[in-house]
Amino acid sequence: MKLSRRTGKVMPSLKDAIRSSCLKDGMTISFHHHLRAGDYVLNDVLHTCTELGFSNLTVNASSIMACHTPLVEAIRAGVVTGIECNFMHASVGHAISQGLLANDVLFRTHGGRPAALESGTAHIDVAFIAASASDPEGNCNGKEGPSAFGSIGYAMSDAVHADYVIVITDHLMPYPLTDVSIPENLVDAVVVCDSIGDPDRIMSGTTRITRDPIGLLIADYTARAIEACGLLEDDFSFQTGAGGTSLAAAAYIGERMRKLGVTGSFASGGITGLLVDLLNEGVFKSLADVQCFDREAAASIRKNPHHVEISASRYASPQAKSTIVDRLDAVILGATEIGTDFSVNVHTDSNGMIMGGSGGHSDTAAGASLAIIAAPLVRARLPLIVDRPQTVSTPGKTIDLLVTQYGMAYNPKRRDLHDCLTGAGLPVFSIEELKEKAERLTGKPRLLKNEGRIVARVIGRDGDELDVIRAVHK
């Protein structure tokens, strides 16, 4: 007689796993946000919740993306009447920001998340993975199959943490998987389905190299300031995000690399396919990947062994015992405004209308040894440089230098760097200088006090909470 060979923990549907799991109302499911916007599954899920008659759900979502608009609908319904998550688009954020959800969203950094989970300040009852390919066993990665997303870093702490874990992949693979993310003795059942979003829209738009004057110049004062700061030296570390000003800054930093001979230590963070280059090219050794923003640096970490994947635990979480962004030598990071006390907000618009999150904001500016707020002056006629931002999403003590157009300015925490920038040539204004240049250039904008009920805690990397944010009623 011929033995029946075992199929797995392949579920018949979507359905069918949701139902193994014991989902109850008031659970909390989560979800990663590696595709960006181009993510199907954490929608599916909630049509799935939705139709099997759940209520009183809290999402744990990593982030939020433009594409999960249709979590609103589920909150009107009360499907979904609870949000944790480490960013929310605006497309989501602004119905929040109204007052629709039932309790207050809790923002996380990209660090504080898994941190959160490892102290069970946290808890996931079911977690869901989208995974580009898995075996019958849920062996699973973002790095192979036709919807590769490259690294899953943010999803590792979920199948850690979570009472159950639902992997779901269109591509499934034979056992056993042999490059293995997410192992399946973590793993309770396995979904195939049609698709798991589209790869193509992982860039979200923001990846590509400004072109805006104002931005290459902003770039180029970031990149000679950490020349003049003496970090360009051998075995530097650093990160930037996906932004154009950003990149562009990357971009000049490997140029000053090349010129100096210097070959630094490692890249992190969010990495694109300009970080890619400087890895083929040798102007760095390593790339430590917890999320892949383009195809290209999705290909090169299936085939790379230096460009190596990465948890957020490992990345950012103040509970391990060491991390990447504690050995960063600079940091390069945005605001939607900065206050005289160097505190930024990435939080909110110039409303008060949840548009963002930290992400790995705070967590990069309290670990690298030189956090770098690099923008505008003056955006959409409006000043960067306020008395206090409506929300504080980073507190100022963890940040170093700010760099505009106009010129930068320095935390008055770090006098050491004054010698280094002015001798450099760079201009160097303290920030009440630039704020009052921006007011020439604006006007002093009106003091916008929203008093409505909180609708969401911003919560720092340490579990403290940092500010609040209240309803805007339109």
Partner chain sequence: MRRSCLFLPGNQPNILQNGMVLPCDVLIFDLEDAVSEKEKDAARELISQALTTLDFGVREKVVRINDMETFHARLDIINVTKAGADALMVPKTVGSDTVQKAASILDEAEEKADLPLGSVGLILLIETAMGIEKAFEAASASSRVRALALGGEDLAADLGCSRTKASRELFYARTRLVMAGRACGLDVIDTPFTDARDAEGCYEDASYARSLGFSGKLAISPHHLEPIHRAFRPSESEVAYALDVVSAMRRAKEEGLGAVSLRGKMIDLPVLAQAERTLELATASGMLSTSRSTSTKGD
Second form
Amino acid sequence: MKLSRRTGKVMPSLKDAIRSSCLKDGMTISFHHHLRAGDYVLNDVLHTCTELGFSNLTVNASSIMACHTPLVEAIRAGVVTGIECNFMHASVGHAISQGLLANDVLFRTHGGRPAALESGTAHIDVAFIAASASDPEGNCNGKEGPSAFGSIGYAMSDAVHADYVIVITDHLMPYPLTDVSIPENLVDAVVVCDSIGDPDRIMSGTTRITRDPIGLLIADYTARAIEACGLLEDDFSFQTGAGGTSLAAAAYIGERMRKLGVTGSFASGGITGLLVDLLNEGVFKSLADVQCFDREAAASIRKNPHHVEISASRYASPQAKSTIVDRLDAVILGATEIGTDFSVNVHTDSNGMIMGGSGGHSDTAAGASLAIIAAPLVRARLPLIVDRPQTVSTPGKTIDLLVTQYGMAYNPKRRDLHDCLTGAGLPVFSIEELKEKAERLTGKPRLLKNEGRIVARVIGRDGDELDVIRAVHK
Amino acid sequence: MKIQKKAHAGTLESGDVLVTVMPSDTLTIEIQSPVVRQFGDAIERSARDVLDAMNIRQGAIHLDDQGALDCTLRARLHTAISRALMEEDDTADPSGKDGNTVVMTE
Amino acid sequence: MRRSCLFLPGNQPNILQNGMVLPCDVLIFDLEDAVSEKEKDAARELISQALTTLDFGVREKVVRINDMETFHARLDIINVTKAGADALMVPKTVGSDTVQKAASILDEAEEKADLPLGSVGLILLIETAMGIEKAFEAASASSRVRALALGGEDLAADLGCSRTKASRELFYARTRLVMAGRACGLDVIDTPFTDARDAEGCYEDASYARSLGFSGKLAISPHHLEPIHRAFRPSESEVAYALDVVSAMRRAKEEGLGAVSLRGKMIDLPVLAQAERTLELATASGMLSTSRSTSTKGD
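Since we've got the form predicted on its own here, give me the form predicted together with the partner chain too.
Every component of the complex follows; first up is the chain already shown.
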């Protein structure tokens, strides 16, 4: 270990690194979620903090994933008493919804989080950054090493704004690392561990287009709507999620662009192999990648200079001087519920239990010229459209179009879409008509109202409180 | 009429409902459903409708719902009862009047 | 219009619901092969409930009933007729025997359901060597018959040959069926393409069927609807010619002329009928607005 002797940054253990940070009870520690459902780092750090006897810590994580259930134990033990995040998987969300945490969870957006760090609204005392490769001075990335995960975009603001930055890696490389995503000048300490994550869960295999005919029908309508609105021209830019329907829509859009001979400018957001294929074919000129969803994306960002890693701040911060989301022509988003005013819930399920979060939902909806919600009108007897969603995650005024398998509805503020859509022979209804269609099928659901105490606050991307989430008692 | 033997209909797939009907001295309807808070009453009403239409006064009815639409619920319950009554038709209590108390549980 | 005729398994509620939105001309709710012997009663009840309560829009609602030789067939016919099926698909049809058996139960079913006699149609699925040889006899056995359909899988088994992608083994059956059906003024529907994942293969198969005179194709997967519609989409020049034919005939009628020529060719009634069929396909393919085609038809 010649290398480690030459630097003061490499710590013999996570415990030593935490001690070196002067972490104190009541402070805030931060994490990023690029290791997705395979992340070991958040759990390891909480375990070590428990051993070291810390209490009253606040966890500020870009997302809480399915593998983070040890967080529930840390809350029970009083080690963690606060959570700030942009997304929370049901595995932890349900515990929060039952009132486990003393303080309110603060939900932000992927853009709102770096903005809060920039403005000082949120503060990180110690940032823990999982890197798949690092040198002894903390020059690091997510692109190399056995646990490669691609873009490390969400952690970049943490590195800039945290008082103390600890890089945790399972792949120490000689100084200087050349492909640097987070540079040494921001890093205080480096810890080498056996493994930062379960490689099989960090990256799924190829993300797949749905074969479900209803998903494909929604995707087809979505692609045709985007074309009908005149957006499929040279320099078209768009974003879509990794869900099967979104992917199918992306595939259909790529197909139409090929037929029309159109070259897009960029696709952004979480990047999948499907978008990588479109880049390699020349359908898009570049990808702006804040997170890789699969192995193909992680491999591409490492070798293709047109596949660009971006920070969460450049991606979507409303405080930034300009952002990627503001250049988007179209975004395709999901919803668990949508109100008749087009406001969308992606935080809670039909019973009001926490099972998600905005992520980049509100950011892209606010930025894109055409923000589309693509979702099935009915799921297991539950209608998608409600008078008012259980939780407002994204304000209705930022959503332009709802696409379901039964047809589509534009936001009345976008009456200009009417002629384009009907002119293309697409089935257009008012959102009330679609709601009625669904209720004819399902019956009218009884309105639920949770009267429990507040367990979480949804902070809009501008920093204002958008809604609150209340406890659900079984 | 009363249910004379145990019978099933439906499945546990999404959008379906697994109906089990069993003999019982009273009439009970048990509903298990992910949408019980939104549609529990509606499910119970439809079940009673089908039971009334088929003149069923006694039996333990269990609905393990997976978000079935009303038409599916009615079809499955109808099938389960028909299956329970098959072969037993001639031995069934013809009076149909048994003054039972109706107990509903959710 | 019977371009795309989609089978939906009869005992899967989630998939039945899809029938309300999938873009097919005909929905065929299947009580036969897609339903196990033990679940025939459940599927029959489910489809009856679905037909009664769900809105399948303009799609023709067909139920494939069980083999007329089984005791299920009668229950199927009585129940789904009452529930509002537009037509029944009769499997393993062999000559007029099968048709008359189905038609007479249907007479009874319509009476029970208070429906006008003859309102429910029959689509004959022909899938045996004897069935093919007696196709014309079956097609002309009842005024209820609306269409003939080919079941290539069972037929190949009956012929003792293997079913191939090129489908050469079906050539005689296909042409024979088109001849028998068209001779009776019926639609003729081709056998399904069996690889759900091969959309292009389905397109080629459907294009070939169209070239033989079929009016549509059975589909075992929603993924085949788009290629089938593409195959039955007339070309721009076919549509232009059909519009010319129709307007030439209209002019001739206005001027009281009996015969009329267009582009140096005499136009007669079969040509007009063909043109009207082309315009119908064009409308269904979204090439003409609906108002235009109705105005054509109204003449």
